[in-house]
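Take a look at this single chain, the form predicted alone, given in structure tokens.
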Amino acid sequence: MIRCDEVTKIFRKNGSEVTSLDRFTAEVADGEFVAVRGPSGSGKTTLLLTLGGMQRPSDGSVQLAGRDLYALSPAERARLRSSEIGFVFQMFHLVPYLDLLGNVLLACPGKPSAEVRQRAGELMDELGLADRASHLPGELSAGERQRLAVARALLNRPKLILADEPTGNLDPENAAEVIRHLAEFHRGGGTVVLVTHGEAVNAHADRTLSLEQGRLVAN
């Protein structure tokens, strides 16, 4: 599913350089659930953004399903993200003035069809949000907002979910609930790469990648 070869990301500002990823090389197999751990500043979020086609590396290559991700044009990468990748973030990234259904449908490129709307409703039902469809995100608890973000990530039936600290703002009960839904996606054949400091993922991840100062120290 994913192959990274000697991926390096250097940020340059005001004449100084910070190496966020340092010759990172690893593979994630199709259908695998991989946790990514490391101290703050170790490059975890940079890695996830690079895997998702949102941050071009300074050097090295990233392949997704056999395609060189950064050899694609920006438009081609955007289409690939829309069709094959779902994103879940710690801060939810919901649109505050759209109701819950509208936020889920944001994942759909163009005008959503009746079939897409039906799937959105089914996902909200599965995630315990069906009775809140007309509410705004600000009326939800943190756990409900994160489940809404998971529904949005699942809408287009992606092959891969990239999750950046999706339980970081949740209590243990809600964290376990979010991880349970990601694990169900994995059991259905999906691939998950999840950045975390928490323990809820331990029972579900196939293996863990450990980063320190942008380098892979355990695989």
Given for the second form:
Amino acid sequence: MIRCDEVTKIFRKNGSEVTSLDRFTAEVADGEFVAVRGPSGSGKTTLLLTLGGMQRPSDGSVQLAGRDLYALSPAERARLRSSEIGFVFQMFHLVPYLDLLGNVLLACPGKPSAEVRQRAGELMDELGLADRASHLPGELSAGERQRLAVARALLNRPKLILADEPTGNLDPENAAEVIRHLAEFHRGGGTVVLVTHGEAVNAHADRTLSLEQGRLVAN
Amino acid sequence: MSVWSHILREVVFRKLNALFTLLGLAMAVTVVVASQLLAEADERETRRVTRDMGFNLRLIPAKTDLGQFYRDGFSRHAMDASMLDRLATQLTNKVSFNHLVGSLRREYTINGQDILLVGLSETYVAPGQGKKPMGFAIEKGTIHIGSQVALVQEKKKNDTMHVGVRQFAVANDPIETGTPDDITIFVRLEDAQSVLGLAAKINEIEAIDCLCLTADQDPLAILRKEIGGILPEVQVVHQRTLADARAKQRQTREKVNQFVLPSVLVAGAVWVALLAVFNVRDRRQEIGIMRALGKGGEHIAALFLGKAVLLGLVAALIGAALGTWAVLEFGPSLFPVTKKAIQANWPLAAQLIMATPVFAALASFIPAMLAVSHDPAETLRED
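Target state, the form predicted together with its partner chain; input state, the form predicted alone:
Once more the chain from above appears, this time first in line as the rest of the complex follows.
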């Protein structure tokens, strides 16, 4: 599914260089649930964004389903993200002026068909949000917001979900709920790469990648 | 969800940003509409007022001694009245003179009172201009008398009075003007020709020059060349004080207009652009997540430019209505002479309704491009 070869990402700011990923090499197989751990600043988010085609590495290559991600044009990468990748972020990143249904449908490329709308409704139902479809994200609890972000990530039936500390802002109960939904996606054959500090994921992850100062220290 | 629906929801959500953008654009459109309508009203008013200031161009027989002319106020030489017709046939919108009136002026004595007898022809204007005649029209069988004439001859409006052997009715309420008009009797040109025994003769053609040159330019050279080409038998006397006053009034208005419009456009563009920049900053995370969801740059740009177009359209409707209303409401007190001519300019309003959305989109273009080129990873990593 994913293959990273010697991926390096260096940020240059005010004349100094910070190496966020240092010759990172790893593979994630189809249908795998991989947890990524490491202290703050170890490059976890950079890795996730790089895997999602959102951040071009300074060096090395990232292959997704056999395609060199950064050899694609920005438009091709955008299409690939839309069709095959779902993102879940710690801060939810919901659009504040769209209602819940609008936020879920935002993931749909183009005008949502009746079938897509039905799927959005089903997802919201599964995630316990159906009765709040017309609410704005600001009216939800943190747990509900993250479940909404998960529904949005699942709308296009992606093959891969990249989750960046999705439970970081949640209480244990809500954290377990979100992990349970991601695990369900995994059980359905999906691939999950999840950055986490928490323990809730341990029961579900097939393996863990540990990062320190941008380097893979344990696999 | 359509882009328009998306834009509408964002506008409702970020009300203040949208409201300030709308206010800025509506104010700009209001000022443009109002300034244009006021400029048109001012143009009419200026034209009327300067017309009422009198002629500034006097064409007299070439043989006239200017010393005598200035001393007596008229030429002692006469010329054929047909010259007036010759000049009148040349009147177009391209020549530098307009409002031709032929006159015959002579001193005259009535009951021992020395007066000035002035015969006036009808007014000739360039075709299609629809301008009213200069001064006053003298009805057949009537005369207009000056205040001193009325005093000495003990005449008032509707009294009868003999000029030569003919009897006329006094058509005006004589008022003191402090000018030679106070000792003047105005009659129709043919009556003056008859009384003075100068059939088919005039001794002056009065006109208004249409040049609006500044004091340091030389309109007289232009007028002499143009009129001399048609009537070589006349000399041209140009009353610069009147002409300059008229030119300066017009030029002042034009300068104001030249300043107002660009200033409003620049201020409006800066205002809209600044608010669009703030809007982009507010929506960085939204832009980031849309990128993550696979939305392309054209989608992001459409959200920002579409918003500008939408607000521009609404602002243009509000501004055009407000500007028109303001001028219709307050214009008459500013331009009392031509107040009846003040009216809405619907073609201008239509142009602004089409142009303002484009203007708003252009002003928002750079912020929209900032949004498009914004690195989504930068905001998404800010968790």
